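Below you'll find only one chain, the form predicted alone, shown as structure tokens.
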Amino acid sequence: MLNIPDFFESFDRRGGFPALPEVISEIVHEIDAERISIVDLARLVQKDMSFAVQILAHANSPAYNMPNRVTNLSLALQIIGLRPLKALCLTIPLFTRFKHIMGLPELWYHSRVTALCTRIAAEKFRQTLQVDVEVAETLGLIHDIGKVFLFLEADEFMQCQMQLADDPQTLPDWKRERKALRFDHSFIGTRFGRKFNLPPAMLDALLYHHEPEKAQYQQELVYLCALGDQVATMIGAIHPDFRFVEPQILEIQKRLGLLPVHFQDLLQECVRRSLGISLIET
């Protein structure tokens, strides 16, 4: 059994959280500094052509419903927005670097569909909850980032959990992690978020997307992230290590005031728009 000190001692020996590629690190720095124009940011992104291609692909994803294909990088950055761009800076290098590890392609797919579902929900609740759609989408994309490090540092445990994933009697992933390891992917994700100076509301979503009632900052956003996570699973973008919708989905709907007929509409839109997201895209 791993415990927190053992896990992070091993993790730190291996170099801790991987450093971002130089250009992407510079992009994150400029976004945080809030002093760069979209045109200059596009020039910076173009220094890493692989990342630039992925940004263009993301701008053309179903999340944004663009009527025509986007081929201009500056326009792509305007469409995506700075907060989601920072999330892409933090996630794409990780999932690209470790895509050979069993389970991570499925986790990346789940994360992208969760971002889409969270964005769709935020668009519907924009007025009533006064939520920022960009922030909601960002939370959906990074909510499971802690699992990447579990796959790296607790690979035997995670591979075992993947074998049990289709057992209807199994506990939710985060509960199994706490039972076996004494911490979960939410805890690790929050530590990652602090490293990159994410604001309190985002840290709360990383830490409490399975227990949104515990959130202290912008609780509505955390509930939206929890909703996006569960809806993604419901429509088939399943976790590699847990394939069922949790009972908390009913409480989430109640907390957000989401009536059954509106929930059905939300599901249908999420299904329709998620069809354009590929499992193998990285």
The other form holds:
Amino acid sequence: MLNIPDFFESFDRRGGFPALPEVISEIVHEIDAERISIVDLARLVQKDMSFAVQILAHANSPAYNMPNRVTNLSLALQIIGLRPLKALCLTIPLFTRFKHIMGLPELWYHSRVTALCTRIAAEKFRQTLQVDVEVAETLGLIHDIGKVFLFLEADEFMQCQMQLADDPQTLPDWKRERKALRFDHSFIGTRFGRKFNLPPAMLDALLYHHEPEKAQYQQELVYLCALGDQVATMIGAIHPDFRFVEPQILEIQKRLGLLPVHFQDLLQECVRRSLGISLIET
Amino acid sequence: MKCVAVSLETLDPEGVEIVSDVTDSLGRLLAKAPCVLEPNLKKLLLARGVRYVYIRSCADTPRSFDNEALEKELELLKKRLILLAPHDREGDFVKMVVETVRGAYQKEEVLPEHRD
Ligand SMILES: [Fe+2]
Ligand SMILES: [Fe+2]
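For the form predicted together with its partner chain instead of the form predicted alone, what are the coordinates?
The complete assembly is shown below, putting the previous chain first.
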């Protein structure tokens, strides 16, 4: 059985979290330093053509509801915002590089739809919850990033996990991970987030996205991410290793004070806008 | 432009370029064109119920929508919601979700850009 020391020993021996491509790493550094202009940032992004193309595609995604096609990179960066851009830097290269691994394209789709649903929820309930829309979207995008490393380091285990995905008698993915490994993808995701200097509220949310009641910092934000996660699953953007909506959704709805009419409105909008998100990205 | 739809099942995945967005019967985008059909992509699309893909450009093809597909998706949705049953005794929440999703897809159908 794998355990935390074994997992991370073997993981670190193999070089730890894969390094970001050089240009992407530079972009992350500049975002963290908070002193680069959008025009300079666009110049930097342009150095990695395939990333630039994906950024333009993202700016044209249903998340932003732009009336016209965005073709200018500076405008695209302005629309996306720096925080979500950083999350895209941390996710796009990973999911692109390992897209041949069974389960990862579905996880990437799930992550993008969760980002959209969390964003929509933050837009709709901004007044009452006082949650930053960009932070919410960012969190949705990276909430399951720890799973990528399970796919890379514990591939046999993940293959078994995927075999059980359709069985309603089985425990949810994260509980099975804990049972077998004594840690879960939230734990690995938080380590990844720490490496890239994500703020404490976001690390907290990464760690507790399946147990929002335990969050220390911004509980509303964590509940919102948990909501986005479950709504994404509801509308068909499932986890490759667990296909069911968890009963926790009822508690989340209560905790966020959502009346049925609010939930219906959210769900409708999530279905509508998720139609434009592609399962496979090329 | 008229498109040629070919059966995905029988299509040799190596090197075939899909030139039109692949959507499922509810209009959800599965693969953005242009993309090369690889064995993994073929498997994924088949698993999502895609039976045909276009191998000639037809960017303005309207999304197709049919009631049978909607009912199938709603059955899958109910399956995804199965763990809620013991906590949702009257079934109100599940009913509300299913009807909302049904309404959302039906509403999308009447939007001009999605019309056949
Ligand atoms: Fe998760
Ligand atoms: Fe998730």
